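We begin with a single chain expressed as structure tokens, specifically the form predicted alone.
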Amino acid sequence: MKKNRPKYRQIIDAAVIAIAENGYHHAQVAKIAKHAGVADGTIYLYFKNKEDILISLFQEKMGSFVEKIEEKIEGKETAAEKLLMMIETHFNMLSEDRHLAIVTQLELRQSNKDLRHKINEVLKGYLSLVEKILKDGKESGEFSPTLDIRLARQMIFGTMDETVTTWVMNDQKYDLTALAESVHQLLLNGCTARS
């Protein structure tokens, strides 16, 4: 129920900005509350603690990623087209929200082991979407019949992830979305059936 309330989203969006600007460890709940325009105590009506805010933020944003990608790939005929749409959408969503890019690429990495486990749980929905595209490609004969789906999924996600991290580390000085086609070709050549 809380997730549907406007203040919940307001706090999530404020947390993205506060964490991106101050780093996770220095983004006190008070700073998040200030960005959200709510009293400190209001945060605790929606979240247990700062860790809960970070996990919830990641759940919300990753859920949006998956929804948006599913929307974009719907109606696409080939696995190759779906893969390109996924890469483009992933890059585009992060290039449109630079604060979110900093949080997902840098701040989520500095967390403790328990937090990383929770983050990995959230990632499962995204990874199963990648897996579905790969399975479709394998079944249609677009991709090699010997393609290791799990390994390919890791390689695809890892390549996109590292491409975005490099972009963030370079102060977002170039067009991330423009790299989608090159990344797609590189990944596709690793997945294509050879005759």
Contents of the next structure:
There are 4 protein chains.
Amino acid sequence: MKKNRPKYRQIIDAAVIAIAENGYHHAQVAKIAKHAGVADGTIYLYFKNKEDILISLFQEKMGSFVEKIEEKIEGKETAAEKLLMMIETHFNMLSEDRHLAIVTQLELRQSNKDLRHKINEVLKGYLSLVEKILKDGKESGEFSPTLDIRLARQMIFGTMDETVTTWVMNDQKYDLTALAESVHQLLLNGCTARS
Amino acid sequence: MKKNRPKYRQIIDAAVIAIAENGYHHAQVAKIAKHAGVADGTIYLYFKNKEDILISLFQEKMGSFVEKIEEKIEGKETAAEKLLMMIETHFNMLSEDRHLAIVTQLELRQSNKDLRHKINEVLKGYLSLVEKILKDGKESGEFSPTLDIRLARQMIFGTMDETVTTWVMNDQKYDLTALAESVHQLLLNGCTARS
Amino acid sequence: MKKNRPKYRQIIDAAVIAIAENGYHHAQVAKIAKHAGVADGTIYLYFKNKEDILISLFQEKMGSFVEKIEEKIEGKETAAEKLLMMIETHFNMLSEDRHLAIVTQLELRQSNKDLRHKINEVLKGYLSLVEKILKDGKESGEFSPTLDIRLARQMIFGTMDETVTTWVMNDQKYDLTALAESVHQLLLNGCTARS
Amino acid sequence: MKKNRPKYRQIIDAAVIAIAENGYHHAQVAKIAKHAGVADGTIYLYFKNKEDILISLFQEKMGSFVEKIEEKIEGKETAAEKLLMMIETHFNMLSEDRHLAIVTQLELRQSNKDLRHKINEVLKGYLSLVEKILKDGKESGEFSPTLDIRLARQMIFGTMDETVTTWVMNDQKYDLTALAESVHQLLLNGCTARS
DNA sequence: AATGAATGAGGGTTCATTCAT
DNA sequence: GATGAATGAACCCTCATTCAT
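May I ask for the structure of the form predicted in complex with the DNA now, the form predicted alone having been displayed?
After this comes the whole thing, all chains and molecules, with the earlier chain placed first.
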């Protein structure tokens, strides 16, 4: 299996750095190859084409993203706690990998529609996770029984995304993780049933 | 003034269509010119370069966007009503111009970082409007006195954006405007003070 | 006659300045028109095309060049004196019109082969003048009876040209006219019969 | 080293032919590539851009030019003999490469001022060679002790250049090398001390 | 498996010239 | 005669991908 050979990850990590440093459109395959310490042609032994690098990049990174979050929220009792943990973990992981944050929030969005549809496929795993939390909260009575799961998911995801993007566009110069609790409060308010 | 001559708008409208149909990266200047019914060179009598078309496009469309919303919410009393009207108008305007929706939600985001920073400048007008509503609501007591205006604005904007993008990615096959009220309710919940 | 209307010369003088300031390839017709204070289209009422401006420019300037030199050498007795006067006048006229010097020595040579052939046609008047002096000197016994008129003309013209070009390439920062006498002495040596 | 790979010279030789045949401004990179039997993009593996081809062309050709002349005059005793050998070799080498003659005398002069300044840098090697001969001749007493080296160099260079250019403009239809001796006599006269 | 030299398609922009007013 | 808005042909260079070694 190609994915288990060391060069596979080398190339993906090189791609993250190359894109973060040069921008999506200036991250030529040659530059990625140089960063990875392999020849240009070697890239094509591991990936079908350039797009495939990006999709794989997203899959790998988002995969571990979701796994990590799932781990973290496992022990939590309430939906509210799970939501908080998700937001905190999400913010925290991107805070700790500046390059990845730039790539996911800014650069990868410059890809064309096709690629973005594929990226969305990958995102579905994350979205399901969010919807799972919402469903749990609804069932437990924490959230409003009339809560529209899809809309709420869009609110949660859209808010987190906008918050992270704003932070990246401001050159990551403030503490993103510190915002987690406030964002959580806002979103919780949105989902909670009124007395 | 160039902006008042008919070809200026012709070209911008042609750009919207060309980008929506072909995607940002395949909307060649030649295609835009053909759509506008002018020669390639004519484009450069009205715009400095291709990027300038896109920035102008965004300014023109977003400008009338904000104006329209301002008009609409003028008569409204409460912040909640203003918020609802804003969401409805936002959703409605994009519903009525399918091409523009594709361009703003998908294609224009493929532009490079520089262009996106310029687009963000234009967006600030809209963001101010949102913050104005939030401030009003806070002062009138409708919203929580501890509401973080910036975070709330990111929630509102992020949620609307995510909702519209999801709709566009689903080929605009359901009624976006119909979602306005539910989205409003969610966001209002998020902002409102608890008893 | 077009050549007698004021705009004809206006445009030619504008061309000299535009070319000297911007270089041959950046002296667009539009720039020449602006310098001349006329509309782009007006140029084409006086000249067939851009090349025609340049040929006419050369004809006008070189014409008065040759006339002036002819006047100056008329009173001179010996071929040597005529040669000196020619060199002095040549150097002096280009010293006094910095723009024209740049245009004739550097910029106009960037024209294509066709244009240069036409320019050469114009130059023939000057070359005849040189050959006339040489013939006179040969007949009077000042110059060697075996002197090859054509080669001697090429030496004289080539030397003057190289001297002026070197001066222009050095930003005209020394006194060109002061070199006339030394150049004259060199060339005279070349042409004079040995005892 | 790129300069030693065969395609480097292939491309330069192709450029000489393409420029001689089509003129400087119509010698598109595509045409040069076709002549060289390589793909357009290959050009850019060996040269930074089109201008770089031209500068390299001049350097290569002028370099071997100067080397050849240096070799040839090495054995010569007197400055007069060296001068003759230089003129003969200069005329002969351009006679034997019709394309190169067209390119150096006509086409390359159409380049812009920047390129011409770079070409002049390359020419300095040749000019030094001429000045060396002049200095030797002055010291040995062959040339006038009052000879202005720079002016004499301009005469020699200007005369040779004008002679070759006239020959090229006349479609190389007479024997250039046959003129060497007469030109030499003229120039020698110019430099020699009078009794 | 790995290399890296070679490929060649594709597009933004300039500017001489025209022509309706 | 004069205008100047409009035209559209022409070209350098980049970079993802291939394939002989």
